[in-house]
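In the form predicted alone, a lone chain appears below as structure tokens.
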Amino acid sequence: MFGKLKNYQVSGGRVTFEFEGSDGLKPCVEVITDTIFNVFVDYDGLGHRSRAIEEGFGEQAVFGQLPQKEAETEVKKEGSAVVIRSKKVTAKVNDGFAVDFYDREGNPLSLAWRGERKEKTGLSERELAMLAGEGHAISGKTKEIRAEERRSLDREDCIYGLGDKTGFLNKRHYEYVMWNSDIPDPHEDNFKSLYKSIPFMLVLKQKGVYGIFFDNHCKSFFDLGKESEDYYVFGAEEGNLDYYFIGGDSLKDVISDYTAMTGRAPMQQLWTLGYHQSRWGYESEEKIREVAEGLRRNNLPCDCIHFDIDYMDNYKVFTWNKETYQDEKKVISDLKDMGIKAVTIIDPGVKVEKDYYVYEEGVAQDFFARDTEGDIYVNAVWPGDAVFPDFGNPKVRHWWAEKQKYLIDLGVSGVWNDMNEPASFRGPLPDDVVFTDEDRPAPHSQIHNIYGHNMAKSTYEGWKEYAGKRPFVITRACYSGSQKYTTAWTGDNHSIWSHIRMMIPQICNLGMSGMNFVGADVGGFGSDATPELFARWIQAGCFMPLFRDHCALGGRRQEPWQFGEEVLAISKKYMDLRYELLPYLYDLMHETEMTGIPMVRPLVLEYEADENVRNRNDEFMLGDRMLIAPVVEQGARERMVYLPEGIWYDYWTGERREGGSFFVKEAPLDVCPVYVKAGAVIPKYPVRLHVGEDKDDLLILEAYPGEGTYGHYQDNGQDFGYRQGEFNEYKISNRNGEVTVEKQHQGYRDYGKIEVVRRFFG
């Protein structure tokens, strides 16, 4: 629609241009950072509308304005172009608004494709019925692409990020779709949506990198190279062409920037990286005491007990079934005194029904969702009849966020948000349900990707005003910058083989998007795990920062003790280890706080000139210097394992291996791979049943052969006073053994003692 460029206007780091045939758009580029540019054509003619950027940058934005930094920019015009130079990145802006960048060497990064879209072959009416009758799904957009943009790909081009997107790591040659979506069928790798919608990627080229923040709630699409291998196209069905590009000099700088923009994820409470025990399914006191006491009998670690949606009142939210709990209160408490810890589920859907005090008062102050004729809108949930909070509205927040007192005052530890796509079971909401939009009255269309994240928004703000320690919220849906507010998992998994392969990719892509703190339900939701594939899992999913076992009402157990004796011994193994890595994790997580680097990484992370990880789908790293290769294959007792440069330590046997080769490594039942960087120290814990049991407070440094530093933190963790300075941060030097402890930051008190363990030194 961008005919010839016809004048531009320079405002600080910000150009609008004037094009031929833009009917009075004025598009404009505009320069953040050094390495972030805006690209924002205002299609709506309300401005930015970011949901996602809320604190970048470190400072309390004002609703609806862009945070920024000062940035030296240059612009002038060479030919036919405006050239808008940073330091490190280069843009020209083009006739038609097509946008080019470049890197500082004068390198391109990204171009605009100029090029005509491939049309995809066209099926008659006849062939549409066909197909329709023989039950296959048939793809397409639904509306008109307002808001588009075309970007070239090379050849070599890698892609990564987009949430929590099936399939694998890398995701060029797929489309993908931005709509929240509650699917319980089991997730393959032609799913274009899932829960999440975070329309951020990353592309890995040959020489340079960068990323694209498509910062629109509305429904989105992204074709990555699959409709043609020249280019990729985003764009959405409502709103604005808003994008942001991050240039850097590696995936880390890009993760980096687009968190400090989006807001990253802070701190969680020591005790939540303990291990969760959960299941649909514990619907009394009795059964709840039951797991509990099965844990400590079989002297497993944990931390806590997820309670379901059993727990409430014929499901209404902010209550407790008082037929199945005489007393929920000393439920809780007693489970404290063994060291474990309740969360409970809350979803959105409130059920309608007279003296429901939740449902009176919504209804009473106009706090839930209207259909077009201005009737409170129905559907049906978990309760049957049920309506929906209007988390858009800063009220309805507020509200909901006092609610929260009510899960406090029993002495609930934290909280799960599900269904907040929102899923509904008499059809989805129809996209002109009427919601707000902080100021205005905006269609479900535009509020549904984004429910999810006002409702952990206001979970988060209510549970930090009234609990006074670091929230812990869990969220299923979400949208970019949801990471400031709450934890996630990738969903209703399912007992397969494929689904524990696919939370790998799985996870490592919600890491780089932004969402640190994720796991997958171990030993999948739905379905019934096999032993074997229950001892793998908990194998691969004791390094994940979420360490959930859940599974479904009407499948098979997954207490681990549900699979005899062989898997119990595994099961308590990776457990404990879990709890003797405890200070690594808590390190690894005030690193995310820090930098946006997430705890969990993909190879490529870490070594993105090595082409042999670019797409390695079945090994991550855990921090810089620990490597895990799981078991997902039924059968295996052996697998394949690619180790990048360097020396590595096999973590079990101390075999030393050289990086850069491919070998077979034998792993029986009770192994998973893991490998430990030459010259690394690993901070421990002795073994513990829970957080909250001191082990003499000691602190173990496991030195391995090599030479390196590592910084080590240390905080009450429980609640802000971290960013007060109530901290000890320590720089640790190891010199083929030989360890010294140097303390940087003296906030907190100090360790009872420091034991060193020189591993595997001849």
Given for the second form:
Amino acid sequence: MFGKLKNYQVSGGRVTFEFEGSDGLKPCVEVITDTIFNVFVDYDGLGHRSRAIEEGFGEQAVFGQLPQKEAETEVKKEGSAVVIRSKKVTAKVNDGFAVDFYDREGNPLSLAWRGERKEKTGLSERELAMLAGEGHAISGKTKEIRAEERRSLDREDCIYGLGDKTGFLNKRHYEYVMWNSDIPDPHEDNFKSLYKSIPFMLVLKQKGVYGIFFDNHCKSFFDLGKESEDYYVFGAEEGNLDYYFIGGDSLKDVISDYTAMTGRAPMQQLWTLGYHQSRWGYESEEKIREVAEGLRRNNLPCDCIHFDIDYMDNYKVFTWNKETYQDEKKVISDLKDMGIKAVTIIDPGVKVEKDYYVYEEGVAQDFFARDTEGDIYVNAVWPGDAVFPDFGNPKVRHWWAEKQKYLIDLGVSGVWNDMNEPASFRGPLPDDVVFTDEDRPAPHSQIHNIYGHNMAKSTYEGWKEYAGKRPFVITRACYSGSQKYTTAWTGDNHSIWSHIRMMIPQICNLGMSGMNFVGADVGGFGSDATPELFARWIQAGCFMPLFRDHCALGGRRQEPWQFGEEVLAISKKYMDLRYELLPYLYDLMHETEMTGIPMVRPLVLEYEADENVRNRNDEFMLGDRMLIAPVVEQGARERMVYLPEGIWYDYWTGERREGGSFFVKEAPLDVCPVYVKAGAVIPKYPVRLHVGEDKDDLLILEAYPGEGTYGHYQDNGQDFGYRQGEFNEYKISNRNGEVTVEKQHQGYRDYGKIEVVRRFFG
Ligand code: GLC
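Switch over from the form predicted alone to the form predicted in complex with alpha-D-glucopyranose (GLC), please.
Let us now look at the entire complex, which starts with that chain.
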């Protein structure tokens, strides 16, 4: 549609173009920072309208290092192209609005694809699925794609990110649809959509790396080299072509830039790093108490029990079931006395019921979505007929934020937002159901992917305002930028081996997409866990940011003591390890807030030049110094492990290994292979039953042979005081077991005692 380049205008870092045949559209390229360029075509005339990037591109969204915003820019005509240079990236804008990006040495990073798209052959998967009667499982293209971008692929390019998509770490050769979807069938690697839409991808080249953030929250499509080896395509049915090209020296740089724009996952309260026990089906006060007692009887550490929909009166949000609970406040406070906090589920669907206060308030204030006739739109969720709060309306968010007081007053400690794609049982919400997008009405098709985001934002704001602590919100659906407000879990997985395998790349890619604090239901949600699967899952799950055992009503119970003595002992071993690692996990969470780099990382994030790790799906790193290689095969009592360059120590045996090769590691049922880098220091706490348990305020520094330094962070683990300087920072040096601790910032009380433990020295 864009022909020859006719004209261009420069205003600050923004260059606006005119092309032949461009129908009055004036596409532009804007230099945002030295490494971030925005490419924009305003098809709908509404401007950027980002829901991921918020006001100020800073302060409110990010409490860490921000890239320099005032980038020096040089714009000149070279031949028929307009060349836009920042200090680090060059964009050449050619006829047809073909935009090519180069690094500072002039090497191509990402070139526009100038050819046509390949002819479609055969049936599309959607058509095939329809023929087989399974059309519901695929959210395919339904309308014309308007905003579309085609870019070249090189043979070696690997693609990461894109949120929670199923399958493998490297997304190349697959096709995805961004349309938040609750699909009850076991998630397979050919799924195109899942609960979350994060249209951000990282491309790792043979030489060089870059990111693309397609900031369009309508239904969007990514074909990442499935249609052709030579190019990838992304586009959307509605909204604008609005993407950010992020150039950088490493994958980490790109993630830092992306999270500087969309926000960084903030520090959570320390207890949220503890073990969470959950199940759909703890139907009464007695059941909840029995579970809490079971945890303590078995001497298992735990910080929180999740209350699934069972606690509500007829699944009405912000109510409690008085038949199954005598006194919910007392239950919550009794749990607290045991060191166990309560997290309650809240779904968006509000039951249609006369005199139910949430419904009545929402109706009176016009807070629910309407159909095109102007009637309140009704679908069905757990409570039967239900209506949908219009979270895109700031007033609705404010109202919902106030509703949180009900839970806060009862002593609840966090909220689990579910079903917020939004899910609906009586067919999907029609595209034209009328919601609000901040200051204008918007059809469902344009707010669907940000529905969960807005709900989480409102929940976060309520808790921030009324609870005075760092809000703990967990969500199922989200969009880019949701990490500012909420943690997440990966939804309804199953107790099947393919899903423990899937967890690793899924959480790694979520982390690289900004969503740091995430976890999969340990043991699997649907189907029935076997003792072996549960043992392997808790071993791997204990290294994930959110460590929650959760399963479905009707399935096999899944508390760690349900599988016999051996599995109980294994569970305890790894739950204890989790509690020992709390200060290490907390340090990593702090690093995420400062830099955007996630706690759980694929090996490629630390060793991007190593070709052996570009497709490594069954190992991951916790920070930069611990490598976890869980067993994810039924019956396996050994597995192949790859260690990248350097010297590594087997965490359990102390065996020293030189990296750079594969080897077979024995792994009986109680062993999850873990390796620690030479010279590492790992901070630990003594084992405890919950984070608040007093253990002499002791910090243990575990030093491994070799040399290295480590930054340790400490604060009150609860509120936002750290943002006013109430924290301590330590620089710890390890010279082959000789450990020195230097205080770098003092704003919080000291540890009672710091003890050095030398591991595996001769
Ligand atoms: C959804 C959630 C699941 C929850 C269930 C009942 O399926 O994903 O975690 O247990 O609803 O609330």
